[in-house]
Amino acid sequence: MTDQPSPQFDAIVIGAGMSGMYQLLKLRELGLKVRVLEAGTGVGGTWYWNRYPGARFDSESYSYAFSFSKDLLDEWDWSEHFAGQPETLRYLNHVADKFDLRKDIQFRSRVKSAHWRDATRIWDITLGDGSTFTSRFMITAVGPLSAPTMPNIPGVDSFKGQSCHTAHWPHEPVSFEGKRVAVIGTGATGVQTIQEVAKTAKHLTVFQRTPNWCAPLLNSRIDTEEMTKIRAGYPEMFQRCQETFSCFLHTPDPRATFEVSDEEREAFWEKLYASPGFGIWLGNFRDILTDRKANAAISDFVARKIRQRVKNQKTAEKLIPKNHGFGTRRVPMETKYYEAYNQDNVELVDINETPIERITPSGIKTSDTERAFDIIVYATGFDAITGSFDRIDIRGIGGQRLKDRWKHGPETYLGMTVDGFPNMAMLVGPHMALGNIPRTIEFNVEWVADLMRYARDRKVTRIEPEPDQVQAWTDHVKALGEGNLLFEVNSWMTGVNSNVEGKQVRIVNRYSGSAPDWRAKCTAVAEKDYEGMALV
């Protein structure tokens, strides 16, 4: 249609992490007028905000990098197989510099609301400071883990020492030397933090509610010769990532757990445990996440490893999960995490036995005692996947709020669009293949860019999925979760967060089929002129 008013922008992208940066680049190539709105003062998303000690990749650095530019691949050298946050942030700033992205990014710009105006087919977007923008299309690049949550503990604001959430870490260095430190939480973030803080703190107290199955990261340096070999193998490596179940270098072994002898099984698990990265989780026997007996066997193997590594067996038992099996929650990768509990300066407090009653001006009071601290670190996780959407007042046709629409669980088409919310695309939202996120990001960004090209060429100003297609996709995603042990466990992957009101009911938050299958379905929709979508 040609009689519609012209908005300020063809597209506004919310977030300048990896997905927002790449989406900006692809839409620029189409000649569209684009603005990226970013709450922080720099690019990087996850790697801008999460500066806590020990923050690093748990997928191989080179498999995490952008693959779209050979020049970029040729000129960047990774120093470690699993790069730390500072190096990753340098890499993303290098990307921003190379492609001159900052000129179209507005920093210190947190989006407060986004309201669809059906009469004009325009999104009205308002920032926290009251400034407004209009855009034909709105693309969310808000990330699956970007809405940090604090625990529901009285007195949090009363503490007189230094405290912070791992996702809101100070930009200046924090010294733990000679300090009494508390870390609340033992998820992936907590594990990385704990193993670093334990090195220098005068005393570290870890407050644990739910232990997690952790496995060795086994990181190592990359010298010039090895980097040359990695670079030469990029085409094959990225092709492998396109073919594996979750876009990682690791893929399930075709054998079932009990198809091999006891000796073969034990030797295989020993090999995986001694190998770098996610192999013990993602390269294991094909049935460890679907067969209870198989899952019990691998859980017993990892439990034995924990007992071997932790000297005090009472502490070891507290560190072994009893309410979920290995791999049914995200597996934190660690470097001498369990050995930290062998140190005299580290104490583990099980808050199931002695609950935290409140934070006091001087420390933390549990049911049995009060402990004094100089620093409290909240490694209490995120309101995952949908949380970053909930924090923006997104309203579609008739003023319907997306948060209300998703009250009982997300409903999407392909994980990228929602009926009732025209001209909105989600880059890393619910109901899509997650896995090795940058691989998903590149596909999503290119799919959305192709949709924008299609709309531009045909003068389409309104795109919305059909309701029956949204229902069908949502039902498909739920069906894929059946029989998967992961969906029987409370975790961020099943949408449960006890610190967030209304997030105590388990839902299917993510696509659990293979990434190749998901991409094939999305590609088929595009090849059929975006079948299942109304384009006007």
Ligand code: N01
Given for the second form:
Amino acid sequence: MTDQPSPQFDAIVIGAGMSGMYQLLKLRELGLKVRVLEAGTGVGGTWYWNRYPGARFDSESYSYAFSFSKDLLDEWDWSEHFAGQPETLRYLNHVADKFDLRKDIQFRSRVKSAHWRDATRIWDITLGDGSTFTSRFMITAVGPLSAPTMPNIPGVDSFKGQSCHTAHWPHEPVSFEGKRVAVIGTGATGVQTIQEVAKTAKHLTVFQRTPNWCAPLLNSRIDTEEMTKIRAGYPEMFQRCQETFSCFLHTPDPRATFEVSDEEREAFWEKLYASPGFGIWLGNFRDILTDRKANAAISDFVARKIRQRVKNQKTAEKLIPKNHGFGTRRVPMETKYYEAYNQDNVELVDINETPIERITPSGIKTSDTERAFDIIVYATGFDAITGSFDRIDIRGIGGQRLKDRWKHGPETYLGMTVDGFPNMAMLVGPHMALGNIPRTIEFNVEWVADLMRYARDRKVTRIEPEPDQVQAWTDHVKALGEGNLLFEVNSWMTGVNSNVEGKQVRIVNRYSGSAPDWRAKCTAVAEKDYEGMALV
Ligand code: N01
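Show the same protein again, this time as the form predicted in complex with the ligand rather than the form predicted alone.
Full complex below, order starting with the chain above.
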């Protein structure tokens, strides 16, 4: 390759969220010439874009933070067990300041296309404004939930009031006081938004298509004394995150649901329901997501809780999911969400009964009536996992489009590379253990950095996984999903989005094995000189 032109950069990273930020740091340590291209005006990715009211962690703040720097751990105090978005964004800006990251990040730079030139072993990358970059490697740090989708309801553009998708929330505060507000969507985002807006809106109307099984977050403040204790326990806590199934503090209980007596089971569920965070979903009996009877039993338990908390039993029934069991979709964590429906200013509209016909200039018309609104909030989710790749025109060998290659679902080797797309590495991509994402990010970024070091030391300029390894990993990921009730339900976790053409069929877009297993496989591949990959 000595006669070939040199690219401008050794690596271009797309995205300055948590994964892109850490990748920049690790590649800089290798002495590589790196540029991060970021569409937003600041760092933080998810935490930069999702500034909707009520946005906050639902995994424990400290377990979500970067663990790679003791200094950083020592100097950052979390104010709540589940921190709000402003605090998390402040934290990520602090990280950017501390490691002087911004000097290699180009903001307001949305990548439009990335084309691989096999003859020169270079990626040609073009931004929306037409500017171009060349790079030996391209690392996607585009996030699994970063391509927001508006609902395919007629008239969305005709509304004259204020309207916004939660992931495009304005930087200026939005007041709901004295306002008639509509929220469309009741996923994790909708639930966080609804419970917050209900506090101040004159009237809030929630348009629900599918109810979700929500569970109490039970957030609380962290005082100095508790923070000191948490800090002292960091080594054990991060070690635990390395050992649990999905890198959370919670991990499945080894017992099966019906192994214990009725009283014991009920007491265990009461305890989980009264404990903060994801325990009821991720720390439950090991079979609640594989055994239909077990799943029906926990669903019944949570349904009883909803009936107890919502006064109007007709409303309670509407809020209880009937087409999927507890935990088979991501469980939204809530704080007095169900109680919001006991307020006089909150109304629930089941759009299966009275479908939305259109958005009008003054509000929303359902089959039975038209309601006027000042503000419409679209909490309608994302074209998940592959959507953030699809919106970039990524082309590999011979001009093959990644979007076409993944038409029937992603195909990857370890979730990080794809044959036909040399020198592309994915962070938090499809087919890798997601779970508590920053824990995955740290491993993922360090694995990619090690690969870059290996390539640099051996003057490797082309890296591509072998097609049969991609096939084998993809088959393995699909096989892991068999018997998992989660894969029998429509949700972003199975790649379904009613608003995106071609995304109505369920696919296996996520790795559902344990995070330790995934990491062990990746480590073994690296230790065997990147077995299954051609490095030349
Ligand atoms: O998106 P969703 P989300 N007409 O896809 C409805 C993470 N997260 O942004 O279910 C009417 O879950 C749709 O209805 P249905 C977390 O991983 C993390 O809420 O398709 N309704 C659904 O109710 C989460 O799982 C945190 O029938 C329409 C909603 O919109 C993921 O992000 C906080 C519609 C979309 O729900 C995504 O959550 C928040 C239409 N045309 C989110 N189209 C934290 O912990 C869609 N809907 C930090």
